[in-house]
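First, one chain by itself in structure tokens, the form predicted alone.
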Amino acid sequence: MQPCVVELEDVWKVFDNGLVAVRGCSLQIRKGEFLALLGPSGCGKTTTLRMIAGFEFPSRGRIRIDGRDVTFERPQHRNAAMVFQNYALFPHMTVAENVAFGLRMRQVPPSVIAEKVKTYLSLVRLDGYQDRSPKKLSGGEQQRVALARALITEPAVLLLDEPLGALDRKLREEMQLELKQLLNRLEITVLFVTHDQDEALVMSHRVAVMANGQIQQVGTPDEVYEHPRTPFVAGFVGVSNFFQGRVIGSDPEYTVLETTGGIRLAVSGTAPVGEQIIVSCRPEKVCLAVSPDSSFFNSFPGRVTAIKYYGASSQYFVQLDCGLSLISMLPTLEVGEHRFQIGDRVYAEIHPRALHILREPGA
């Protein structure tokens, strides 16, 4: 287990107007880890990032970087560097002057600065850009300059506030891979704030999902996607089908749920008989068949009502005979093979292990 570089302990942020932006946030970021803080706008993720950077102070709780309490220290006294969404490059400075700024503030000798600027511009593939103005650079090039400016100070943690948000989709996808490879190679600790679920899953070692100022789940991308713990995580990270109802049976392996639509579901995991629960299932775990399979615990008749074609896969919307609706995501078949059409009668089949019992935070 790598040592902890950043530690938040029961951190709260309440602004003067009474707005509670962050509620009891506790989080550890390990050395060399790329952790994504994922959540919708207004959930408190950028406020959390700014408190780690020192641009905001917590109302309660402690923040440590490299084991040192920095809760109320100014940004320049923390071993952290931040890349902002708009890059915040100085327009009156050249690329080299922008990259050198942090070292000049630390009064590093000019000869050392010149050598390091050359090294870090090469690292972000901007050799020969030293004398250019930031205004003459593309969005991707500006992002690289901002990254070099942050990395040159060799911080304990690099803080990224949606740095790819201003780029178009194609360039953003290219920069995701480039940024991930670069930061993994440098083995630097990174906290990356984003509202883009795909970006968080693709780039990070672990994801912390945040809503209403609280961290709802922390785990690897596959843990968060495959085994969401709360209704919010199941709905925000990807697409989910939800079922709500009362537990009518339980044993050490399965729980039987009677849903509000009147069907009975076998679900992996346990819950007390009589409890009202919510379970979720990813669309790609919902199989569609033309006839029922007696080996399936959960097989329900219905009709295809809509289809979305995505190339490699197709999304099917199914209205079950009981009145509930489901989404199924299936690979697109070869031409000539059977494909479901709107109006087709189908059986939606879900394995109990594909259904997960969800709990509200703190439950």
Ligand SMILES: Nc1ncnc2c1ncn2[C@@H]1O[C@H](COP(=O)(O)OP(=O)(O)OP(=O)(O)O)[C@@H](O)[C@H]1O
Given for the second form:
Amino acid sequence: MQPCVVELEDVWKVFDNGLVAVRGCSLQIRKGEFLALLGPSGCGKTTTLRMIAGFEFPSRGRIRIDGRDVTFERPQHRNAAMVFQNYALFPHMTVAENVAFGLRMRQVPPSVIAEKVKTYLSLVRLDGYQDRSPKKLSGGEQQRVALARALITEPAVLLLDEPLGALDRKLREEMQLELKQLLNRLEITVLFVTHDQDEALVMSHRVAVMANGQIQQVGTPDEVYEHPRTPFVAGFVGVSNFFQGRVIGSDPEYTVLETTGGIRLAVSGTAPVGEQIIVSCRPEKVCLAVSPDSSFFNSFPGRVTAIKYYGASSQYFVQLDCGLSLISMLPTLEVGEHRFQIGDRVYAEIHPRALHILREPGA
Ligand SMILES: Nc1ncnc2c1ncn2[C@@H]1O[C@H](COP(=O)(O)OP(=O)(O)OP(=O)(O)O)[C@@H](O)[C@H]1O
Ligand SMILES: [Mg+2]
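Would you mind giving the form predicted in complex with this ligand, to go alongside the form predicted alone above?
To see the whole picture, the full complex is given below, headed by that same chain.
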């Protein structure tokens, strides 16, 4: 296993006004890993990054980079480089001066700097941009200058704060691929902040999902999507159906849940009898059948109430007879042809393994 480059150990940040922005975050990022920190606006992503970069000190906990405790070190004394949410290029400097900045601060000889600036501008496909003013660059170009400025110091970890947030959708998708390929090629360790779940899943080796200052789950994109651990993760990463209820039976493999709507659900996994639990299920795991299947434990009658067409697939909103609502996502059959119509009678079928028992963080 690769060595740990960044380690957060029970890190807290309480601002002077009493606001708790980060509460007890622990996280390890390994060498060469691309880890996305994903969460909604205001959950503490930038604050976490600023503490790793040294622009903010934790109220409690330790931060280590390459095994060295840097918790209270100044930014220039730790081997991390940050690209800010708005790029923060120096407007009065040329592109080359912006990129050279980190090396000038370290008193690297000018001839070495000039050579490196050329190399890194070429790496981000900005050959010939040396003398341009950052004010006259497009969003995508500014983003690449900011990236070159961070990469040139050859940091142990690159901290990217929503680096693609200011770009339009098409450019953003192009840059996602380009950035991923470039950073993989450089084998650099990256902590990448985003509030866009698709971006996190597409870009990273692992995703850390954050809410209210807490990291609720860390895992590979498919682990986080297929096996969400908390109600927040299930709802924030992709779309989920939720069921709430009381455990009425349990064996080593399955749990039977009586939901608030009065249906009985078999769920894989165990929970103590009598406990109130929440389970989730992805819409693409809810099948719709025209007739009941007695061999299927979780088969519930209902009616289609709405259909959302997405091109390759459609979402069917189903009101079950028990009163609960479900979303089913099914691939489209033919152009414009729906499998079901609004008002159709259907049976929603869910395999027990498609249902996940969720727990509140810390539980
Ligand atoms: N210097 C500060 N003093 C007081 N509160 C702050 C300070 N900086 C940030 N906060 C608060 O801390 C919380 C977390 O902020 P942070 O900038 O880390 O969120 P974020 O996850 O990066 O959000 P966004 O996606 O909008 O960038 C917010 O409620 C914010 O208002
Ligand atoms: Mg932020």
